[in-house]
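In C-alpha cells, one chain follows: the form predicted on its own.
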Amino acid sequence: MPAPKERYPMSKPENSEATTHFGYQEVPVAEKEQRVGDVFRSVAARYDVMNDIMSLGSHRLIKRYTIELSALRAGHKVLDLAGGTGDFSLKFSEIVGPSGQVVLADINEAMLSVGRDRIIDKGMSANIDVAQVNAQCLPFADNTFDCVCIAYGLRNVTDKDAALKSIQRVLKPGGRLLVLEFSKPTNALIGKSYDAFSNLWPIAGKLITGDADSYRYLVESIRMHPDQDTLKQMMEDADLINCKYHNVMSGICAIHIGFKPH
C-alpha cells in the first residue's frame, strides 16, 4: 500500500519579538512553537491512549458528533488541520470516497508520523494526502476546501487570529469551519469537578508516558483558551458568518461552526 502523498511545502509566519502564553508562562512568540513541538513529540506515541484515559472514552462520542456536523458528502475536499494521529482523517476518507480528498495536516512531524502509519496500516491512503503545515499560514490555494476541521489543536496555535483568517482563505465560498476544543463549563459544580479531575492528568502522563510536564502544559493550555463567546467573536472577526457553537458535556468541550460567505 503506497504511503499518503506529501505535496505541500510548510510555510512559516513572520518573525516577531512579541510574547505569548505557553500554558501559564509568558514566552517569546518564536519560542512557543518549539516548546509546543517538544510537547507533542514527547506524547505522540501514546497520544490516543492518553486521550481515552483523560476523557474516560468520551472523546470518541464527541468526535463522532463533530463529524456529523461536518455535513461532508462524496467528492468533497476536507482539511483535517492539527489532525495528528489521523482519527478524523480516516473517518473523513470513508465519507468523501474515492472522488474526494482528505488532507491530514499538522505542524508536528512526530504526530504526523503516527497518523501516516495508521493510514497505511488501514489501507486508506488512496484519497488522503499528508502535509506538515503551520495553521497560521496555510500553503493551500484560495477556495480549496469544502470543510476545515481543527480538533483539540487551536489552543496550541500561537496566533489564533492569523490561523482563523488563513482557514477562511482556503475554504470554498459556503464552506464550513469546525473547531472542536476544550472550553469553559457552564455549570460551576461541573467546572470544579472537571478542574479537579484534570489536575490528575500530569500524574497519569507520568505513569503512562513518563512525561508529566507535557500534560501539565496541556491542562494549562485548556484553561488559557478563549471561552465560547470569545472564540465565536474571533471567528466572526476572521470574516466567517453564521457562527455558532454547541456545548458538549456542559461546556467542557464546545464545537464551533462558521461559514465562508458566498
Given for the second form:
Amino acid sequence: MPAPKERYPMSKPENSEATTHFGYQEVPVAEKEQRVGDVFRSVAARYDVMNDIMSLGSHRLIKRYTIELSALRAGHKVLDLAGGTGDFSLKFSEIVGPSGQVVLADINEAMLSVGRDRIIDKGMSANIDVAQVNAQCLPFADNTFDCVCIAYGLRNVTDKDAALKSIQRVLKPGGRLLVLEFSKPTNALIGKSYDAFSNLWPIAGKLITGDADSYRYLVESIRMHPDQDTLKQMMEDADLINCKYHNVMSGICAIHIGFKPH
Amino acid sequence: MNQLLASAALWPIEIALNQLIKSDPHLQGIAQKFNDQLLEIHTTAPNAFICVHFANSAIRLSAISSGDLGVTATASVSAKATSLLNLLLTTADSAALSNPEIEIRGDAQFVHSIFQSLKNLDLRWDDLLAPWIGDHSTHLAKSSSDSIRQWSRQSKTSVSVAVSDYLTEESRLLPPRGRLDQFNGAMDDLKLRIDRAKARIERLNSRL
Ligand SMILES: C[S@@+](CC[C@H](N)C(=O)[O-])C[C@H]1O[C@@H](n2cnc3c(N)ncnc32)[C@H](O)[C@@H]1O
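With the form predicted on its own done, generate the form predicted together with the partner chain in the same format.
Below, the chain from earlier opens the complete complex, with every other chain and molecule after it.
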C-alpha cells in the first residue's frame, strides 16, 4: 500500500514573518517542515544502521524500556507518532495482538515507506496501519487511542505545543502519552562526553550515507530541544495530567509520561 | 537507571523464554490461558522484583511495578527467593502455596493455576538451547551429554558391581575372625619380647 501523498493537511497556515529554529539556524516557520522533510528523506534508507551506530546500540534498550512504560495491553489502540521506520510499531503490534490496533504515523513518506516494507516483510501488517500525518494536526477522531508514543520525533516538530494539544485530543480519557526524546544530561561530565561523542555523528553520517548536513541537524536539534522540566510543563499546558519523566542514562534521554484526564 | 539495567538483564531471559514458548504448543497453550494477566513477584533475600505480563502467547518481563505503571496486577506474590525456588523445584502440590512465608495478593486462583501449570511442565534444556546454538549443535550437545551421562551411569554401576564381586571373592580368602585375633595376639607378644630384648641389650651395653 503506497503511503498516501498529501492526504492530510501538512501545516497550519503560518505567519510568513515568524521564524523558528532548524538546528542552530533561524528559518521561516513555513520552511522548517520542508527542511526537516529533506533531512529524513535523505537518511531514511540508512536510518536504522545509523541509529545503531550513533547510540552504540543503546537505543534498542531505551526503546524496550519505553515500551515497558507504555503499559499496553491486548486490545489497546496505539499511535506510533513520528514512527519513521516502525521500530515501535512492530513491538506494539505484538503486545496489542489481533484485537488491538497500531497506527504507524509520520509526516515523511520516505521514512514511512521503509517502515511499511519492514512491517510487510515481518508479516505483521495485520494489525498495523500506516498513515502520513502531521503531528500538529492529527487526522483522527477525538478519544481514539489508549496510548500515543512519540519517540525522537517531537524535537523535529515545528509547533510542539500544537502537537501536544493534538495528541491530547486523540487520546482516550485516561490514555497515556509517552515522549521519548534526547534531553539534558544531569551530570556535567557525562554531558561533555556525550557532546564530544555526538560531534562525531556528522562524520559517521558522511562516511555511511554521504550526508553530513542531516546529521549535523540531528545533533543541533538535540541541543535545542527543551529540557526535562520545560517539556513537562509544556505537557501540563496541553491539559495532560500526572506528568512525570524518567531520565535515562543520566538524562541523555528522557521519557516523559502524561495522561488525558477522565 | 536501575530499572533500565533490570530491563537489560531481563531482556535475554524474556527472549529465551519466548523462543521456548513458541517452540512448544503446550507452553503456548499455557501462555494463551493467562493472556493479558499480570503477575508481580517480590522476593526477599535477595531483594528482587519482576513483573510478568502474559500477552498474545508470549510473556513480557519488566522490573517496573504495576503501581508505577498506573495499572492493576492480577496478583502479586511475595516470598523469600529460597521459598519460591523450593516450591518450584520440589514436588510440592499447590497446597504448599498456603505456606505463611508466601504472601499472595489479588487473584489467588490465578497464582494457583500458574503454579499448577509450571509443576506439570516437563522442561527440556535442549529445547531451551536450540534457538541459540541451532538444532544440529543442540542435538550434538545433547547426544554427547546423554552419552557421557549414560557412560558415567554405566561405569558407576559396573565399578560398584566389580568392587562388590572383588570383596566377595577376597572375603573368602580372608582368615576367620578367631584366627585373626590369635595372629594379632601372637604379634603383640612378639612385639613385647622384642622390646624386652632391646631393653636387656641396652642394659648390657651400659655395663660394658
Ligand atoms: C528520528 S525519527 C524517529 C523515528 C522513530 N520514532 C524511532 O524512534 O526510530 C523522527 C521522525 O519524526 C518525523 N517527523 C518530523 N516532524 C514530524 C511531524 N510534524 N509530524 C509527524 N512526524 C514528524 C520524521 O519524519 C522522522 O521520521
